[in-house]
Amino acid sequence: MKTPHVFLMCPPEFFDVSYIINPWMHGNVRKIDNALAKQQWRALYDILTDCATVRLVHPQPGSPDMVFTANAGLVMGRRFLVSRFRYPERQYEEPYFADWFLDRGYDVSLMPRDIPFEGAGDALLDRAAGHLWFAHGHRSVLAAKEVIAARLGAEVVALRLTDERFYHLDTCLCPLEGGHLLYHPAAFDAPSRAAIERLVPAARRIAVGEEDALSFACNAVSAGRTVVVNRATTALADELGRRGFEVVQTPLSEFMKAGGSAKCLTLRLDES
């Protein structure tokens, strides 16, 4: 069923692993099968267009990771906070995303240059309480919390990531409709796990084990009651099914080589 959700995607025309800025990239430099990547991206695009609206931003040469639109920034209504990438290799993307939103009439603001923040890769809206889960520890810094709260008027809950394999929040936590939450507890420090457990009732938490986490099952696109993932074990798919969700699996192996999966390839535009 078509939902009112809207996502931004970027075709993988220039996608490659041409540098190393996360553990998943090790051993994968210049090893992307671009034809397969395009096929996998198109399959995800087709799945999402069946249940939501997808808009496109043009890919740019010299920005191989621009395909991961989740990191472009953070959208709240008609406001867009542009990411400030930690690594220079991705900073070339910033003006292209800023221009896309400016051209469409958004109120666009920039992060201070000395405060790294990587957009909806590290900031995710809870689907029940309405607060913003925000992660720091690898890419974004804690100081970004105050900037986000001031610019977007959001209540921000800070979480600290401790496992470098889960370098962005969206690799290890996914808010779902109705206040349900997918998360990999081992990716967070103890106070952060306690915060999640305090704010999300046990009946709505779905703890994801390492097998699913390393397949980026938490890096899921939530579109209504549809949850789109690279791969999920039968146990996880069944658990989501019991909660009323339909799990759609679509292989994204080429993007996994760069440390991304379904959620990384999308930026939700209808956040309010």
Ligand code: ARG
Given for the second form:
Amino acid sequence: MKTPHVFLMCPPEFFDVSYIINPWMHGNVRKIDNALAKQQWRALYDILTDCATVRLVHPQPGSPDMVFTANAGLVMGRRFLVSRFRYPERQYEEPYFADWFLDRGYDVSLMPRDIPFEGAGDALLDRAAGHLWFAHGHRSVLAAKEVIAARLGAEVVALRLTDERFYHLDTCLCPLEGGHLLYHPAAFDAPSRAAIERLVPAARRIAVGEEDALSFACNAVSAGRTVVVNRATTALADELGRRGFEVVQTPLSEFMKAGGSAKCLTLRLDES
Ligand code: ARG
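For comparison with the form predicted alone, please write out the form predicted together with this ligand.
Below is the whole assembly, all chains and molecules, this chain first.
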């Protein structure tokens, strides 16, 4: 079913693992099967164009991680807050993403240079609750919280990540339609787990175990009742099915080697 959702993606023309900035990249430098990566990206693109609109940004040589458009920045209506990447390797992407949004008439603002913030990798809008979940601990810093709140006029709930395999919020938490929340509790510190339990009713929480978390089941693209993931166990797919979601699995092994999968490869543009 076609939903009104719009996603930004970047073709994997120059995708590679050419440096190591997260644990998933270890041992994977220059180990990408390019033909397979292109085929996997295209399969995700095809699934999303069936149920949403997909826009594209031109890939840039020298920015192998630019495929992960979730990290471009944060969209709220016609406002776009450009990411400030923690590692220099990804800072080259910043002007390209900023230009894409400027060219389309967005009100674009920049992070202060000394405040790393990695966009929708670390800030996810919970439409049912009306707030943004924001995570710090690995890439974004806590100081980004105030900047996001001020620039985008959003209510922000800060969570702290503690397991370096889940270095971005979108690797371990995903707000779904109807107030459901998919998350891997072990990726957060105790106060953050308590905050999630306080803000999301038990009946709406879907705690994901390590097996699913490690295959990036929380890194899901949510488009209406469709949930697109790299892989999910039957138990998780059934659990989501009982809540009215249809799980679509599409292998993204080549992108997992860089530490990303379905959700990281997309940036939702229709956020308000
Ligand atoms: N190699 C990329 C990095 O470490 C992967 C980014 C994945 N993106 C995400 N939103 N989790 O920055």
